[in-house]
Amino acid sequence: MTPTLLRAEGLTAGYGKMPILHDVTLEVRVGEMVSVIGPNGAGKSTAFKTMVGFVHATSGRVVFDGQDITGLRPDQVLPRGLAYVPQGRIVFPEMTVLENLEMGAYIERDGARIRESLERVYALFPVLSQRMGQKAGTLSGGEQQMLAIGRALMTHPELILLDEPSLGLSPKFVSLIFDTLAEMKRAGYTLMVVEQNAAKALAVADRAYVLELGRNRFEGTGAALLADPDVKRLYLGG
């Protein structure tokens, strides 16, 4: 069986005294693409923020690549090979595309490895290669999202957590982002994706979880959940 790369087990977490997650368990194995779907307020983004250390878990644990990383800060988690792309297409608008990508490699001291990372990013996102000297703030929304993902790839991550990669994008770029996720999986990346676009997220996922009100509601293969009548009725509008 493929080894587990990340397992978040029994996570309870929230903001201040307000719990958002209640005993949530999520897992991703090497080479998989796992989608996490559910309605607004289900705790999907909070789960990701807890796993990378932006939100403190009051109970449960997070094990990544065999190491317990529960309670570590983001700057301690990310160098271990766990990359996180938050929602909202966060780029440095006054910096060029190339400078943004180089910022992603801030923990890498080997110039050859940085050049190799750049080549891999440009192979995945040829438009970034064409725009490398352009200020990031002048890119379209979809191109900014590609840049945010590309920047996360600069550290040679073992696992990439993507929070709402298609949020607010035009239909053309939504399709492009999902094509890119499929291409990244084929290239050997392991991915875990929080996504509002539930039907598309399930269609590309090996496995998926449905969260509701901060709890695990359903889990299974992407195909099985896509065909499940309860999932269809409750989350897919059909």
Given for the second form:
Amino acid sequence: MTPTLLRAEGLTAGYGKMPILHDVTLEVRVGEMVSVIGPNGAGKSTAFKTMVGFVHATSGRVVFDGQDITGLRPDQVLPRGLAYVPQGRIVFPEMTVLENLEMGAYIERDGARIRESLERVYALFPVLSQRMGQKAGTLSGGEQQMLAIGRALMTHPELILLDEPSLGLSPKFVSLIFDTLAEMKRAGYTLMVVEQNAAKALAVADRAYVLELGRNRFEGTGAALLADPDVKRLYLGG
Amino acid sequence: MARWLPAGLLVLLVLLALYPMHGTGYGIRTMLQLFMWIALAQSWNLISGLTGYVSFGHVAFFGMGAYTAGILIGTLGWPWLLACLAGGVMAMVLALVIGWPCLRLKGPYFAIAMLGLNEVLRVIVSYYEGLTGGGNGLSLPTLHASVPIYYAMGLVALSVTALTYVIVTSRFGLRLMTIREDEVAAEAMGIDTFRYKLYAFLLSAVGPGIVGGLAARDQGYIEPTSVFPLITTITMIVMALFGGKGTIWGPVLGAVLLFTFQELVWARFIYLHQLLFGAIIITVVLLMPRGILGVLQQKYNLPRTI
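Please supply the corresponding structure for the form predicted together with the partner chain (the preceding block corresponds to the form predicted alone).
Below is the whole assembly, all chains and molecules, this chain first.
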């Protein structure tokens, strides 16, 4: 089994005095694709925000690549090789596609490495190379999501956290985004994905967690959870 | 364009530096005011044009500088240049006090807080009569220093513009622009947006602080209504918007065009001038939100560093 890349252990966190997560544990190993599913309000996004440092954990710890990153700020966590793609396909609308990608590499000083990252992103998302000079705000929703992911890849991350990448996209683009995730996994990226689209998220995942009301409810391989009668009844609408 | 720009600028600077030797008293004071507007519009651009955090109370820094310098010169007998620099420092301190809490928040809170700040300062200054002279104002000892003030104003305008150039072409500037474009995305990339917004804000306060002190020295008399007027904030915003916010030369262009226009129209039609200002705001917002330079950049595909 490959080594653990990130482990969040016993996380309790929330906004103000209201706790959202209760003792949540999530783990991802090198090369894995892990999905986190669950209904609205399950704490999926909060779990990601806590791991990256936007929300402070009141207890528990986060270990990334052997280092304890609990309580660090996002600007301290993200340069360590963790990339975070927030919900809502957020791009810099007035900048071109190329400028958006270059911004993604803003911590990188080596021009050759930036070009290399660009090549990899264009290989993964050929449509972005065709739209290079176009303003990001004029792309379609699915293309903007690809750009948001591509921008996160520009820093050579070891782990990519994606929050609801298929949210609000047309069915055609939802499928395209999941194909993309599978493609990224084949290309060797380690991924952790929060998704509402449970069936598709389980189908592409090596392993998955089901959260409910801020607690771990089920976990297992994607295939096992997909076949589990309880998961099926509760989350897959069947 | 990039080739003749530096040479043209150099010639212009030399001409401006030589001007006081030949210019009339009126001409020198007019130019000095133009420099003041360039410094103000350009400073506003640093925070609002680059990060998108609109300051509706930038004149507060101007007033802070004016009163700091006024009190230091009037009651403590400081040399005016030093007092004006102290005005810049105090404006920065004020920016820190207001920016520290307000810039932690995203969105329009900052704009509203800045609007309030200016009103609050004006009341405070009116209230503490012992120090500020209150509503009676503060008179400074007579001094004929138009020429040195001309150079000082010019230097501030030049410095703020040079600073803008340095910022826009740096990584710091890129970070500021990502905040303007989308702050959530900037944070998701690991940019500590609060810190960079605060830096930009502090830098944007220095120029108005110094310029406020210089204006106080130039006029020899200040009162709350003359150094905290909302119209000053509006004028610097309009100049920056008209010329092109977020660009290096836009605020300079806007200040030159509108100030010239104002000088020509002001003398004859006092009310018409305000009406026209309003009309310009509406026209710019509706028809060319990027300002003159923004439109030119787009049309002729000019680099961002113009």
